[in-house]
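Presented as structure tokens, the chain that follows is alone, the form predicted on its own.
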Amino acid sequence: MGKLKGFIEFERTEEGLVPVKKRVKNYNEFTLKPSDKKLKEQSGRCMDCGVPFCHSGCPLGNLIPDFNDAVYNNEWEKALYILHSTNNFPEFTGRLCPAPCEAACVLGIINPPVSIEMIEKYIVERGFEEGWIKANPPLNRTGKKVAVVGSGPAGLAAAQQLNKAGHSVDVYERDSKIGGLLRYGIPDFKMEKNIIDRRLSILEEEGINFFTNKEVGKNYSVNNLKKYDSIVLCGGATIKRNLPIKGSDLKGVKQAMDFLKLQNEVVDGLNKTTEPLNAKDKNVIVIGGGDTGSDCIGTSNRQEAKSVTNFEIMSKPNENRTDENPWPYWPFKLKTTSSHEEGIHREWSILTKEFIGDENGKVKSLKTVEVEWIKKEGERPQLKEISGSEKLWPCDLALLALGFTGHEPDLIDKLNLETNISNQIVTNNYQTSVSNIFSAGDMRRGQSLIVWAISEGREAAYQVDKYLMGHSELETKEKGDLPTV
């Protein structure tokens, strides 16, 4: 613990934000770094809590009290070493993770929790600024070759860990650039893509080979993978959930991820126009209240939409925890993101019944009905439509942010892998039904968080290394390894 009673002396500090009117004029990141003094004070709020529940809240098992203590004592390089010992890419999680560690912070029982995610972000940013983050290629090679399919956070984490173990690693990506949803699903205003490129240059210097525009099982034959001693499938959950109602095939009813990817390509110079997926002067309705929906809201406002409305079928959450949702579990309470603050009308307990089109086959309005959730003890809540609550909403662009249902079966079938009812690859310690093929991330566990993807990539790499060599020296959360400083 850095400072005795620091949690009493200092208030929670968060990043500043560029004013809304200014930040919606571009796609740049808009957070403002607190002073080093404020960061030190915030790390000093970390309590001597005895049992750090933040460890259990973090899927990576980040050693949070340890790096907080180092920051408080101005030992930033030590803090970076501790952070990197469990997290390959804190510059990603420090920007994009919903911070389950903060939800589990003991201080959060009575006061606002420690700003763990913010501290994590500025530890790694300090590391890049000071030149502490450098390529660290293995001293020796094992002679084993591993193919990683998919270059999202799970694939990148698995690749770096396996390369660290001395294996030769090739990463295959179906898109034209590396990064998966980090590059094509996350708007630049949440993470500029030079953040990815900065880390990729280090991975390449460490000896990892990247191959783009190669979709294994389609334009790149699975037979080409036979030369590898092991394969790690990290292709994500890529089947977008549809809304099977009347009018869903109308022009202007689009998947959120198609909308976001196209705008990312425009910002990156890979595409010159977002037409017809441009929200300018349109009434936009985003269906789905999660992070992807929030990203669509921020993007629509930057494209100068006429109006932006967000539908969520669930009831409006409470602003605080309920008795059904106690600490240290993730709090299902009202979340207002920076994109919501930029301009949005939000509707809860609403069900979309029909998309209505004009004479040209283009959506012009939505028909909805209000709903309520009936709870009975021992049963799942039942959805009930409220009679007489039907309403029409003007709509020129409807964005479906409804999540994903799994990975396309084509590659899985060609590799003869066993799957479950949810279209996820069945594994035992990340090993599939084919002994030398492993899987990690959303392809294995279903749609989840970036921090889970990195954790899965690391754990899968450990199992692959053990499979190839009979043992592994790689760090893993399950082994409870601690860094030596």
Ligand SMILES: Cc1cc2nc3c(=O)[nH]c(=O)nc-3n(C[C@H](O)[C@H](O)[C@H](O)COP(=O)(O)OP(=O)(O)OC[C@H]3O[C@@H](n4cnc5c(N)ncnc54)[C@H](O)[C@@H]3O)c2cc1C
Second form
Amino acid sequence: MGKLKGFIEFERTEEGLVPVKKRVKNYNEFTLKPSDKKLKEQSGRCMDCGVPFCHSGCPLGNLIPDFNDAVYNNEWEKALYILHSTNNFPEFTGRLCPAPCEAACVLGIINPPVSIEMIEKYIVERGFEEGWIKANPPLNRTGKKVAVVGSGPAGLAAAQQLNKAGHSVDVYERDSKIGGLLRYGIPDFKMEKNIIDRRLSILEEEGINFFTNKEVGKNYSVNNLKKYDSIVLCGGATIKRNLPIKGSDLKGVKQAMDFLKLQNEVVDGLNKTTEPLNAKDKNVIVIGGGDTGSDCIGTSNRQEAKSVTNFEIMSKPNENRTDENPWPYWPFKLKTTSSHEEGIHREWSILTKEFIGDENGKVKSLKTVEVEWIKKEGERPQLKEISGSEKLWPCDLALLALGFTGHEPDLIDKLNLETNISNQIVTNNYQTSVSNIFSAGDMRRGQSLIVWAISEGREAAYQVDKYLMGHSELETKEKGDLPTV
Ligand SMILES: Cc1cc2nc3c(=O)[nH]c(=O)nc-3n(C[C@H](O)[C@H](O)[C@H](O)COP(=O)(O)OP(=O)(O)OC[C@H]3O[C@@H](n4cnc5c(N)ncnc54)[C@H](O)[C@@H]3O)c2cc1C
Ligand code: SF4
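Switching from the form predicted on its own: structure of the form predicted together with this ligand?
Let us now look at the entire complex, which starts with that chain.
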């Protein structure tokens, strides 16, 4: 434990933010690094709990009190070693994770929790600055070949672990650049893409081969995968949920991911203009209140939309935890992201009934109705429309941020894999119904989080290694491995 009574002496601190007016002028990240003194104090708030609930909150099982202690004692390289022992890419989670560890932090019972995610980010950033993060290729190769399909966080984590075990790893990606939703979904203002490139060059140096513009099952036949001893499918959950109501085929009713991808490509220089799908001077309505919706709000404000409104069908959450949702469970409370702070009108308990178009077939307004959720003991809440609450909203661009419903069936069918009713690949310890094919990330568990994708990629790699070699030395939550520090 870094500092006895540190949790009494110091308060929670967070990263500073560039003021809204300035940051919406560009797509850069806008967080400000706290001083080393502040980071030390923050890590000194950790109580090194006998039962560190932060561990169980984290899908990776990050060794949080251990790295907090190292930071407090100015042992940053040791902190980095501890962090990397459970997390291949702390620079992604340190920026993008909703931090279930903080929601589970014991300090959170009486005080704001330790700023674990911020500490994680600055440990890994320090590692890059100091040159401590270097390629670490395996000393020996096993002669086994593995193909990883999909290069999001699940595919990248699986690839790095399998390469570390000495297998030769080829990653196939249908997009023109590596990274999955990290590159094409998440806007640069949340994570600049040089953060992915910096890590990729290390993975390449370690010996992993990346093949882009190769869509397995389409322009790259599944027969080509026969040369591999094992295959790990990490293709994500890519089918976008639709809103099948009147007018949904009008011009100006678009999928959020199409909007975000185009802007990300323009920032990356892969595309010249967002012109076909731009929010400038438009009344934008974002339908759906999750991460994707929030990213559309931040992007619309940067594109200088005339107005930005967000519809959420669920009722407005409480500002704080309720008695039915106690610590250490994930708090279902009102979330206000930095994108919300940049300007948004939010509506809850609202259902879109119809998109109304003009004479050119372009959306001009949305018809909505207010709803209430009727709860009955032992039953799922029922949606009830409130009569007389119909309203028209002017709208030039409607963005559907309604989530994803699994992976396209094509590849899964060609490989003859069993799926469940939620369109997820059925696995047993990440192994599919075909013995040498494994799966991880959103493609297996359904749309989720980066931290889960990394965790699943690591665990799937462990299972593949065991399948190929009969045993595995890779770290895994299954064995409850802890690194030696
Ligand atoms: C807009 C948006 C914002 C988000 N923000 C956050 C956030 O802030 N924090 C967070 O934790 N999570 C966030 N998420 C969720 C997170 O991005 C995903 O859970 C995570 O990326 C899933 O990782 P994955 O590797 O399983 O899949 P993906 O990242 O989806 O990667 C799958 C890859 O497989 C490729 N692929 C698919 N089929 C084939 C094929 N046949 N051949 C070759 N390649 C193929 C795809 O092109 C893609 O690159 C967000 C999601 C979205 C959409
Ligand atoms: S639960 Fe919070 S205070 Fe306890 S060990 Fe984890 S980070 Fe430290």
